[in-house]
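There is one chain below, alone, in structure tokens, taken in the form predicted on its own.
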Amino acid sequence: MTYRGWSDTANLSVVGLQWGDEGKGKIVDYLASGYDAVARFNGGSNAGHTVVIGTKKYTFHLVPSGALKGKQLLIGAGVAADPEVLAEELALLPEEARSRLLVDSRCTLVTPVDKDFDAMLEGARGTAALGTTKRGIGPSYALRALRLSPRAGDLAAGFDFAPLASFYKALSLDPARLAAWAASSHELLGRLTGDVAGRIESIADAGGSVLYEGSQGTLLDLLHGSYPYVTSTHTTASYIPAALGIPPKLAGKALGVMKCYATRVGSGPFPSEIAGESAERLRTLGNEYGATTGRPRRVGWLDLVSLKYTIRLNGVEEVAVTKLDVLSRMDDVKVCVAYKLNGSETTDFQSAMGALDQAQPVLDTPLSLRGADFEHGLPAEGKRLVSYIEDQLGVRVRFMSHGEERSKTIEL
């Protein structure tokens, strides 16, 4: 038996350190040239990654962001894949890009009734609604745990929908509708499914490398985020081996992505949130509207308390900071350095999570970026901000992004 050992793998994972929408898609697209494949490991079509090349904008919900770099594209078993959304995205790509996609046969599928159930469940919550996208992601993951949800590879042999139909009888499930969905999904997935874990191991055996693309943000992790206002899966770098079915040594290092301010979509606590004129200006300058839903995002100042927590959780040593161009047009920029809770201050996010909705931000005014020009490298204002972030968070700033377009990235 030949021993296979992957020492000091060059693989890298890109994860969000906030509430999502940090700019991971752009960073993945920027980095993809240096890797043989890009693998999506979590989430579903309830979030979008935007890539801007020149004047053209692409929004990917399931297809990895490396689609435009000629790389192998892998959708792992940890993803909840909606075949209808996948078909729409693939139709926008050239045949050459479509031919490079492999969907893991163990991938959970989102059915039309999952979406119906999602909408019904969100409506039943009333004033306690979570603000989900109603894309069926939560129900699909829940039914996977109940062993009722079809996987991508199950359609070829003919999946028995009877138990699922029984579960969904309250929704007056139409068997013909589900049968039509299964047929069209199999037609799409039949030529795309395979063993993503095996492909990643083959790349490693050949001395290649893989870039892992995460969806959502760490503060929305099902176990470690601000439950119950979280997403339906795990969003941390430690989930990569389980989600893709690979050994931990192939997970590589983690690069954290953070905006130089904070945003959140949907309900839930948001200690550094702001309102009024400053919020409207920040939202407008940053174009803070959901890539999937178009909903305006809630906005707030950079939260160092939560970032220290997510950096520790992911084992991050380097970060990419995005949206610097937005702060260069803002006055009175602030940073949350602690929470005031029950009459005292804390910088421990974990201990504050039980009462996060009551936490008040303790704000500091860092060095201003007002008027900073990033078009010809990192200006003095940017260098001072890098030092501030590195001193506060104990990580190295590796990339600075100052616009949506791919070229507006500075590598330090």
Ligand code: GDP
Second form
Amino acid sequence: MTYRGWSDTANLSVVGLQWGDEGKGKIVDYLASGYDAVARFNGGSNAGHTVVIGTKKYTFHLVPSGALKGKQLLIGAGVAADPEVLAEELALLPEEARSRLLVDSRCTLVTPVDKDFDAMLEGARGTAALGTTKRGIGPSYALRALRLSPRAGDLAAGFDFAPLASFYKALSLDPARLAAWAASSHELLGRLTGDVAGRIESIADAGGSVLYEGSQGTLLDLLHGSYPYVTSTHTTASYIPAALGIPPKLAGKALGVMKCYATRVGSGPFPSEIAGESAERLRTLGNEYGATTGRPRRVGWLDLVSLKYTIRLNGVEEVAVTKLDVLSRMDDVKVCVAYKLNGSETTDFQSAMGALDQAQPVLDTPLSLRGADFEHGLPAEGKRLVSYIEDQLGVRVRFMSHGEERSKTIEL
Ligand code: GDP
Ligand code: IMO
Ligand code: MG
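Given the form predicted on its own above, produce the structure of the same protein in the form predicted together with this ligand.
Okay, now the whole complex, with that chain kicking things off.
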């Protein structure tokens, strides 16, 4: 393989800087034209990535969001893949999309029993439930760590399900469906599995480039997020080479995606969360309902404390800011600039993490986007927002999104 310096790979990753649902799908679809392939590297069908073209809306859970741009579609080893969801999703796409898809043979599979397992664990937690998507993602990754779960490439070789079935039984979960599930999964995956890492290296060797599509958001990272209210995988750009099985130098740069306010689905601390009328208005204007579960998303103001942390974790130098149209219809826009904790103020998310549920937001009102019109380029209010974000966060704003439709994107 030809040697490429650290900085000259054209590969790019798109990662969420908040609690997920930042608009990654929209940005990946927008950027995909410039790449040869789009690769998912983490998470599973807990993700819901929305792409809107004209009046048509697509929600991708497993298939990479480059699907509508005719690109190679890669599902890497780090993904927990649910064959049933994959089959449903492929059925909604033109037949040729299937021929562009490659699933890594090392991908962990999510079985139907893992979904029961997920629901059982949530039930056991009672009032401390995490609010998972119940897609079986946590159990599937846990079973991978226990070396019990089947991988995509194992079905062809006749995987021995006995240890997994006895484990399920020990938890009073019914493994009876496994055999039929394995047969239909093999039928689907047999023709789709291969070596995703090898494919990425071949693309690089031929001078091409890959766009990596992150799922969830950095604050949901298993190690670095608001544990235990997190997902069960890593969500940062630094996970990409490990998850895909490629050399670190092929990971490329990271573009962070952030909403100009904040949302969170599920339980857990959310210092800049708001309630009441403003929250209702923000939720309605932003159509803040989960793309996977339909749950109303909790909403809050832009949180600079957590963003500085997630920008550092991902090594992000450039960001895409989404949902400007939503804030332009809000009267009072606030920004959380620090947390009040134990009587003093902090701007250090890392040190606040342990007591995040007690952190009170220190709010400022540095900007109003009221009435801003983004249809003919970036208006003065938008320019002020760009300067504010760049000054506060030390990043460059590269993209501004002002509507769900693909074309409502301004490149700066
Ligand atoms: P993802 O998980 O990060 O891909 O984000 P989701 O698709 O779950 O949620 C983002 C939602 O916001 C989707 O409904 C998008 O269609 C929508 N969206 C993305 N960008 C914008 C924008 O700039 N303005 C508006 N109004 N909606 C947007
Ligand atoms: P995208 O890729 C928002 C949240 C769940 C829950 C926690 C654990 O669309 O941004 P899990 O099912 O992963 O075990 O649930 O993580 N969560 C997401 N929240 N967007 C997502 O993905 C999410 N994926 C998981 O709501 O709080
Ligand atoms: Mg989503």
